[in-house]
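One chain comes next, on its own, written as structure tokens: the form predicted on its own.
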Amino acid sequence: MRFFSSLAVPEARALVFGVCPNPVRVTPHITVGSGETIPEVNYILPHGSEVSASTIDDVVTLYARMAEGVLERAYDLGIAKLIIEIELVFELTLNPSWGARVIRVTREAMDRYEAKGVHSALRTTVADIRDRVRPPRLRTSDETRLVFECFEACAADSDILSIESTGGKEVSDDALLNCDIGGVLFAMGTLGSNDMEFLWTKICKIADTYGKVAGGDAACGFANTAMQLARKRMLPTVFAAMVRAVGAARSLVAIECGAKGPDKDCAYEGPVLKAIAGIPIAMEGKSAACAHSSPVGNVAMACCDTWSNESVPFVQLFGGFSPEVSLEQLWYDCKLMNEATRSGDAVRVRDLLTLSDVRTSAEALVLAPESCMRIAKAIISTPDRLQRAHRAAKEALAIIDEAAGEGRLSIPEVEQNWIGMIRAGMDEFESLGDGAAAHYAKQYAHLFVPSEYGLT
């Protein structure tokens, strides 16, 4: 495995949308991170759709229709490059041949429009179904076998392979609800990172076998869960911001195993990964309001290389069907970023996107380019996975403290009491020293199986 001990992006000024030190060629016509930002559209079946043996033919037909609609809109608007992401739902991963049929019809539509000058790439995101039983059997279950079978079945017709893995989530969920930073660090720094190594070593091997790009993972099940809990005032926003930083330490493992990017759109920790490894990143923000609300709609755009809508269910709108409308919205954002790059104003636009969010949200503040550079430096300061999770969280808290102290960030009054609890949790973790992992493993022993994380 590769270990990063220096940053690929040397300074915050160079951490900007559309360009990265290590662009990735995903098709003969599409290289991500080489100077332009590319729309990445993601769509899904209408809410309540049944995916079963009796409906799979209709499901495949609808996916073909959605791809055709998106590509026709691209043709009409003159969009020369786009990425289509298909996130396979649970049933399409549980039955790999079904998932492969969806990917095949999407590829067929893309090939037809390639001849019309619409160049597209296909990202296949396999669902992590390994936690169907609790505690999860992440390495030894039938679900684990099916996840890899699904990657194999879909790889030939895909360009980019991704997953939103959930190793450690069974502990993280409990720790989040108790605002236990030590538990979160153990869940993501030890359990999640160990699982990432197991998973991504195999995914990268499959990608290499088929000549495809191993894209990347996301801490979606951890940091985005924290973000949504904070939005519902079930968790302090400061805590959610710290979890975001920890997510970067965890997601880095995929790159250490060989993933090249672009990583997953819901990996808001992407700018930190870009700073460390120089990979292109996918991001989502205001254009993903169709999928979920967030306090980071503009700052998320600051460093993206592909710009995504997260996922939109297929519905009819005045402007057409929702996937086509989402693509058009993404495209206009990309046109603005690309024009800013051409005119030499990219950093100015990036800074405006950043400043418009960071004064009112700790979660946005930790995604500012300068913050990401600091968190990236903290992560690479040690090869120990648990310790780099801890250092990421500690740096995020320092960034928030400084901004609040200087009047650059407003923290809700209701959170003030919680911040003391968070500091106490950090102090407890640090006092445990080398015994921290054993301490939290014992505390959360009822939730996970050590051997499924290589801990026995």
Given for the second form:
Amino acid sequence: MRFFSSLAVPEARALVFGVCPNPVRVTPHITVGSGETIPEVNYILPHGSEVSASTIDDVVTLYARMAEGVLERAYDLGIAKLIIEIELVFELTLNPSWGARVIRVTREAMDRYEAKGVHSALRTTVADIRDRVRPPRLRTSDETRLVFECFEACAADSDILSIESTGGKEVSDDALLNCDIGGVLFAMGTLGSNDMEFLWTKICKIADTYGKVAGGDAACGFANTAMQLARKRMLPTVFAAMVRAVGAARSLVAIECGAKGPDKDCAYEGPVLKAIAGIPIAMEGKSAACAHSSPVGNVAMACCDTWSNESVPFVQLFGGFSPEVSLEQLWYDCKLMNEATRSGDAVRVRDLLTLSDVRTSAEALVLAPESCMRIAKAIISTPDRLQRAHRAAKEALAIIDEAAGEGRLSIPEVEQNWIGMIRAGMDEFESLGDGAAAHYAKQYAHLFVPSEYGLT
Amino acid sequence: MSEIIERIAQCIERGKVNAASPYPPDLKGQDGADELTAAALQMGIPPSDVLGQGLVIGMNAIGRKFSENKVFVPDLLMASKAMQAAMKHLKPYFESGQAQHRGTFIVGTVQGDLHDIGKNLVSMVMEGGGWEVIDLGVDVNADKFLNALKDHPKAVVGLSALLTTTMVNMEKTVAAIRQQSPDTVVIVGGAPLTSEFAKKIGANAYFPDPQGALDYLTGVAA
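Same protein, different form: I have the form predicted on its own, so give me the form predicted together with its partner chain.
What follows is the whole complex; the chain from before opens it.
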């Protein structure tokens, strides 16, 4: 297993959309991160759809229709390269043969359009169904077996394999709601990272077996949960920004296990991974407003290699069906970025995207290229997973403090009390020294099963 | 209202659990909800007054601030911990019938959905509002709700869903409840839901925040 002790991207100026030190060839015609940004479109069944034995034939037919529509729009617009992501819903993962049917019909549509000059790659994201029962049996449950079976069943027709894993979420959820930064560090730095190693060692093996690309993971269930709670004014945004930085330390484990990127679109922490490992990254922002709101719509685009809409349910719009409309929106964003790259203006465009978000949001600020470089350096300063999670959080807080102190960032009045509390939590973690993991393991013992994380 | 009851309400609202708890910093070293509730009962204040004029008032105050975006979830959780510290002293009175809950609230996240943050917040606020909460957990199928209703026929039911793909299961569950128990009050919540959806599937109401649910159900129970 690999540990990163230096940065693949040497300076913030080089951390920009469309290029990365280690581009990844996902199909014979598509290499991600080699000089252009590629649209990555994701769509899902309409609201309220049922996936069951009695509906699966209709579900498969609808997926085929959605793929056809997206590819036809690509053909019409002259989009030569795109990535389609299918995120398998729970039922399609619980029944791997169903998931495989959906992937198969998508592949068939892609093959038809390949002949027409539309080059596409297929990312299959298997649902992490392992935490259906709390505390989750991450290594020993039937659900765990089904997750790997689903990867196996879908791999042959896929190009990129991904998952949004949930190890540590049972503790993270509780720690988030209590604004307990020590609990968050333990949940992601120890539990989440251990689970990532278990999971990604196996996923990379499956990808190797089938000659496919192990893409990457996301701290979606952690940092995006924090972001959404902050959006609903349930948590301080400063705390959510720190959780994002910690998420980078966790998501890095997939790369350490052999994932090559592009990582998952909802991994907003991607630029930190790109800085460390030089992998191409998928990102989502303003064009993913169809899926959820965020305060990072523009800055998220600053360093992307594929540009995603996150996920859009199938509905009819004036401009066509929603997946096709999403692809068109993504494509125009990509055209702008690619033109900037061609004309030598990429860094200028990147900086405008960044500046337009970072003054009003701590969460956006930590995603600025300069911030990501600082967080990346903090993470590689130690191989200890819990400590690197802590250093990421500490660096994020320092970045926010500096910006607030210099008047570059305004923090809502209601958060002021909590910043002191969060700082006290950081102090408490530091005062525990080597005993931090044991302390938080005891505090949250009622929520998780140690052996499911390789802890005894 | 006696001074001690007012102090209990304040401890609940500000999340002061007991004398040892460090938060909030300005109340450090002072008695919290735990000690004050025990003292109030020892002084002979009726448990129903401790509950209704102390605990519920404190939880309502913090719940309202939460609805107005003046505090965060962790503030609500600290209040809940203070309330639970107080409730343990009241438990014997509930068991003997000297104190009574406002009603029973059965809650769960619908089948296929593992999200529990919203459900837990609602549970907490309902409990703080004087309701007995039967939490069925996540990924709960219709049968489990029906069985719980058999045990608690007068209960109201709360259904949560975060995924658009599980909204269909919410509709099925409401239909099953309506068939078995047509008069049961069913409320729903979750990010993708709307009042229109709630109406369409036959639920009584939808609430975007827990305090709204509590206020509504308190009205229903009155």
